[in-house]
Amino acid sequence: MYQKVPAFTEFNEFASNSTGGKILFATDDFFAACENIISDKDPVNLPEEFTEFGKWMDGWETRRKRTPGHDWCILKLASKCIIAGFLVDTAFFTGNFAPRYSIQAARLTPDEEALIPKRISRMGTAASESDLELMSLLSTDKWEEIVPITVLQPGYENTRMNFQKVVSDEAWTHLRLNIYPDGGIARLRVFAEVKPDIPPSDQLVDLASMLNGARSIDFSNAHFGHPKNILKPGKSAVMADGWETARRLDRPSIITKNKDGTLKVPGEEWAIFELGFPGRAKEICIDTTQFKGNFPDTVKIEGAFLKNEYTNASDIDWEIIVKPYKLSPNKEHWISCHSEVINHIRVTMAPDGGFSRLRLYGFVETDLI
């Protein structure tokens, strides 16, 4: 039986390589290093690959215990942020996952964080005494306990996915990882809602980038990539990094144009989103890199300001901000606009696609926060 999804994945995930996650200290990385649970690839199992140390394994394994204490590392989240919930992912780790875990969290200042000795990836090693001496000035063994003890299920397909809830309001920036007292697991993801700093007004800001705050709060399709990817910072590496939806079923059998060059398709998708501040556009990106033979012909934008939670989009009328937009593949477009102070906008793709990231850049108006 398997274990339903649930609806906290739906808020962004801050702890992965692509939004800025990062490992600073673990205890072991013996059989596979700790960077691998906040790798943005789904866990992959090579039954016939050894290296010199053991057995490869796509996760955090570390070596089985022969000393006292138990294995941990400490990660740095990419923006601090309201912790909603936890999958911890055992994948393929059968015999030799970790069998429990905790999980403890603060809010570190630089001057705190540069006391974590300089991190060294690799496998085959483990924390040395001085490292060990210098982590204890951060006592991050009485950090909160935001999840207590919990046990781990193996890494079969049915038992795996490991969620967890996290019922707090505080807002944290590291994390401590526990497994007692070893073992491995495949991957930690870690949902939740940012809580930035407000700019000044007169800072131009990306009011759509998931570090200020902004979020997917509804979607036609997404077959194979989630909107939610294209509020992530930075550029995407991998196609799979973006919003791609299925093709659709409508499309005519023979593809013609208009005048304008937009084709004659009768079908769009479209995802809304919440942005971080409320604010006044001034130039958006399409970013369809990664896209090259799957872009959507043409994008569109609108922006609405509602003062009650969104529950339909067709309840909402919604202002034009960027008109359909032909689109190329595997490029930036930079479109010049201006809006109404708005802090939701709707995107529109025509017939269907992809792209990787989207950026909306405007000023904060500071009075409706």
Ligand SMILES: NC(=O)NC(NC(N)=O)C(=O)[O-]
Given for the second form:
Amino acid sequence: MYQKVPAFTEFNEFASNSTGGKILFATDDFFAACENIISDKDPVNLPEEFTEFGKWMDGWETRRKRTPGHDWCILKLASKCIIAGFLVDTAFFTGNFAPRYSIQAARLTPDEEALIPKRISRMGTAASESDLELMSLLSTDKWEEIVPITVLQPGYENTRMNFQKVVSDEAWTHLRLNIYPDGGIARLRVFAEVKPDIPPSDQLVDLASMLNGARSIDFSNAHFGHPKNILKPGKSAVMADGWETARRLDRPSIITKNKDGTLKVPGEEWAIFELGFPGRAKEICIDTTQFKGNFPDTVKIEGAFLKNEYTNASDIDWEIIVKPYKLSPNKEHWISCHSEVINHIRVTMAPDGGFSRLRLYGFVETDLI
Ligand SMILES: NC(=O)NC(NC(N)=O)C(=O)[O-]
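Output the form predicted together with the named molecule next; the form predicted on its own has already been displayed.
Up next: the whole complex, starting with the chain shown before.
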């Protein structure tokens, strides 16, 4: 049985590898390296797997502390953002999960970040005394406690998901995750809203990038992968890191084609995104990388400028930006386009399937921000 997932998990995620999060420091990596907590993959359990240090664990696990203090790590977020909530997943850490945690946040300048000692990430290691002394150069008044010391539940199927809502309007660049006194956690997910600087109006910007504030706000189907994945930076490394729907069950028993080569198959799946900035679209990329036997036949893109908060897709007067466009497997499709000023798009795939990334380059309409 799975736990109920809070609404803040619909926000983009800013700690994991695929979005550009980074572990900068950890006091101890004895049983399992801290980088595991930002892995994109869901944690796995390999009960028979042991390393020279102990039981192999898919997460960050420190040694049992026999000295004063507690363990902690520093993580750089993919972008400066306002945090809506956390997931501390203790999956498969049962007799060895960290019993309590807290989170502090900071806005660090590049000079301040440079004070953090270079990290050696290896199982069996711990930060040296001199590294810990260097860390004390980072003034403590930079770090604000945004999650107080909080009890964690063990990594059983029905207790592993430790969700924590955050209510604050401040934007942060770095997090310090404290575990008390030691132990393991499998993953840390940080759900947040990015507050990017406004780019100049003569610069082409990816208006659909999550790092520029784009977000997924509605969709018809996300069975295998959430549409918010297509807004992530960089290429997708696995098929799970994309938007993928279930196969539509209303497809005909035998598939045939229209004269123009499109499929004679009813039905489509759609997702709606709020763009990071209002602007005019100039070039769109639909990237089917990783999707080989399950890319959509076609994708259509429409845009709209909404003055008010989005409520319902059918109430909107959508302008077609890219007519149904025939796709190929495992490939970037770059399409030139021209739109009016828009701040939302509807992406419709027919009849179903998945793709990994969407780019929408355009000029920002700075007067409307
Ligand atoms: N069986 C274990 O998991 N033992 C120890 N942890 C690892 N990973 O070996 C521990 O700290 O309890």
